[in-house]
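This document starts with one chain, in the form predicted on its own, laid out as structure tokens.
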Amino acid sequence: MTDDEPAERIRTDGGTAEGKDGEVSETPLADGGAVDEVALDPWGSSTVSDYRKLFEEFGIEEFDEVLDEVPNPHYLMRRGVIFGHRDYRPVLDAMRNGDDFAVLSGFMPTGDPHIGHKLVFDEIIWHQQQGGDAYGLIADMEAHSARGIPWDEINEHSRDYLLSLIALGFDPEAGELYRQSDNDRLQRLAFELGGKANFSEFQSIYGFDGETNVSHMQSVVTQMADILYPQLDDPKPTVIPVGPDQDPHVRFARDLATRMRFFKVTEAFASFELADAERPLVAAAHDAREEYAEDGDVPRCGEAADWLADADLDAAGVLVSESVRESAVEKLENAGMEPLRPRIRFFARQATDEAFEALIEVIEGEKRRYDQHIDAFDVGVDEAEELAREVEAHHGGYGFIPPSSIYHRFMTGLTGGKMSSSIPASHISLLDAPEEGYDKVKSATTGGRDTAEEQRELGGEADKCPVYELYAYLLTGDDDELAKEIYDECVGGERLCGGCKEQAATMMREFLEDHHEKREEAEAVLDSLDIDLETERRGVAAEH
């Protein structure tokens, strides 16, 4: 990307909001997922018709909003392939400041690794290269319980995934690779997390019912432990690169991370508790105290209630429903003459008595102790969060930071529609012979017009072309200028599909030749690691 060219000019899809049909994903932590207006299913078949629905319905944030904050952004970020995130800024802050952070993602070994998985391999490796602690895992328990894959097949596929990850640049000496089934610390963490989850959540999040086998439910709790595993020894911002079908796992893990905490830290203004939606209203009332308070230094809750009841909230920059306003006004009225005074509240959720006492000791300045909480008047939110986390970790708690996530678009299959592991012609396996990869690209569907004459007159539809996706997602690598040149030549009618596919097919052959050589070099590296890839398991595959 050049300084004088906007990022959207080299987007994989021209920067449009419309998405592509997805792959039957074996992306991190699960195997595919259906996306529609109301549900995300981590074990279905993946399709996303409009990525905007993910922003509107699930609260996924647009990655463009943080792109300028990313040091040395990966080309998948620059080109809009990574399109969304959930709370990624703590990771970026750590990255820029040289603080600890981590990246983790995993793969369910149900088939060969393919170019769709390479997106996630690249995201893990890039974060490792930016200084993050990197983790790659094999979700073998999930493959066995949710897909019924025999253990001997799991062993074979696991090796293939790890070889490609190492061949593409993952440094196992600086990171960690593991199988779910062989990680005892992970299993212990999963057991603890399971104590904070209940079956009704499995029903509402995943649609589990009385026919769901217990091992499948156990594999979900294990995935929650995977997501939080990088923080076992040291709480740190952690990012999980996934396809959007995996968002239910991320949201559930964020909830469980919060439930495991000893303390909840919130802003408060008086003795009563505020709902999250009410807090900005009361903060606005405190900011406006000079307008209504008899003593601007000591505004009273009753005075604030009168002001808030009639305040122009739009002018105050607060957008809430009238019911939320009425609730906040009622709480302020009930507090009457109590001073409205900002403070930080440490609420003891499940802290031990020793941890509670220790927290009191480390809080400096004015503070007030109550049975279940502490109010502190001379600390800020960030400092309070750090104090609470340090005390918790020192007294046997986890101190988890809710994990962040980034989301990438699904690749279109070479035959159009979904990229599916069960349809060899629709995808290119990282194990394909170079000539086989060449032939698949040469046979791929394109976004070209019916005739060369129409192509020259109207231009091609690169935004709908699986071959252009190959260029943007993989073949042009970090060369933004080449990706832009191919796009512009296509939509401008200068580039015809025959020559375009020949170039892409040749580049794919070269990529696979190089990747196979590096996989051979990775064999010795993988064999030197303490990972059991020949494990025999007793029992039968889960029934469905």
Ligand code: TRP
Contents of the next structure:
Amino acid sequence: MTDDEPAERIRTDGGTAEGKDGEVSETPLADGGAVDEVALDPWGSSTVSDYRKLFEEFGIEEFDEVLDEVPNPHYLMRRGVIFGHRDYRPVLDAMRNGDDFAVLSGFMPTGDPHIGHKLVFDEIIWHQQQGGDAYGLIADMEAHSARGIPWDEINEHSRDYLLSLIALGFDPEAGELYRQSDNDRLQRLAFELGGKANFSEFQSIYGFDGETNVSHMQSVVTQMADILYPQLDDPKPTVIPVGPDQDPHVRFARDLATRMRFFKVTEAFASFELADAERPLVAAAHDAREEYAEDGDVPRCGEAADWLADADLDAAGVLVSESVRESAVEKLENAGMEPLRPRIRFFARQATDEAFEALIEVIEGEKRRYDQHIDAFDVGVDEAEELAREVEAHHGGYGFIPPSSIYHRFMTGLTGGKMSSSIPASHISLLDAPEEGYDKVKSATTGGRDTAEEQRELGGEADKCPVYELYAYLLTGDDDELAKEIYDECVGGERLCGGCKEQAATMMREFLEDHHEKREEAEAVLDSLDIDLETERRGVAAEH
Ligand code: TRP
Ligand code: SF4
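Please show me the structure of the same protein in the form predicted in complex with the named molecule, now that we have looked at it in the form predicted on its own.
Expanding to the full complex; the earlier chain stays at the top.
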């Protein structure tokens, strides 16, 4: 995208990254000395100094790459506030095809819900409006065990999160709201998932050690269960909208989803197993069979080995390391006269005998049965995946689809630095009185210059301005033109901070007035739901 396109012009870096996302870094990323390390810690400080590193180091993908595939993208997507994703495409495909999909996110009731949480509320609501099954949960077990929040406070805050979520448009009749500690099905799933996780993983993923309290660990398997909960009745693509600090949880949940599966579906070409990296090479050798095979209909593995050993792989469109090539060649050589023939292989990882038999039954066309796997010659990969999932679901398994996620930028604090629940002046709480919200905006730091004269000459720095962020993330809502106008006027020097803040403060006051009214209406809705917000729970806050 160029700077002239409106979608780009109204973006903001949130005052955290230098330059715009997608731009090539001026500091080489390999130069670890110049750029500080990024760590994704769910219970640490939630700032990210450079969002680009999340793509390089953690494999989060750029949201821009899927933006075109989103039907009616939300303004947070259009403006790059939602900047990244993990495997969001299956959700988008379902959305476009009218298939089932789900959205779920959770909130730790450690304080008041604020405008940072509103981003996530909006993301859940938007997906619900696009036809998704929507879930909002209160992570009370996590708040108690990882943050030491006492139960009476948890009860109060939980209510406030749910009221704001409903006030902003969540439909609790169509969707589901729950508290972790009150959800039995969730706890049973958590227990089951815990059977596939062990302590060394907790150590390496979360840095847990001998001092970590056990309830905190239980809250982690509970979050894994949260993430897979929408698929309890039926497997379906599910998106988890969160901040990038939650990415370790998402990756772990994706792993556990796979570990729970009965069957693993892979593509194979002969009796031997291939590593993922070797597969494209052998596929290329199969594609090229007419070039080398004595009988093009029955290419032999040995012939393919000779071809692959000195094929020009760049030309074949598969780039790969020489060691991968060598191992693929060796496997082919060892198979000698065996025909090279594409097939789908179903591995029985932990399927019951019954499920294994049932799978054999439903596979159409030519198939071969082995002790631990089945080879099928007439089904495609997608069809095979579906068969495996259906059989699993009918025989006591879950058939989980690995969950997807989307990531939003953290908002900058109004006082500069990070927006934090524990620093009232840094954020606007959704419970703040309208006048208080007005005042906080008025005293926010800006991206303005030292003098009005300088500002007219150089323009303001909207990309580093928390007030502009308020416009882009919240105040202008769906109105891209207004957001762009404010941005252009600011950087063009036509807008001065005093008036700009007055305008933002007034809009914030109006937003809060409206939100409070809607919260009041939401009271009755919340009370009519079956959510226990006053459970008496005894105990002292966990050591954390
Ligand atoms: N750990 C999240 C937080 O710190 C809360 C949470 C619990 C959550 N379960 C979840 C978020 C499931 C997304 C999905 O805020
Ligand atoms: Fe920020 Fe507005 Fe000042 Fe620009 S004019 S720096 S957007 S407060």
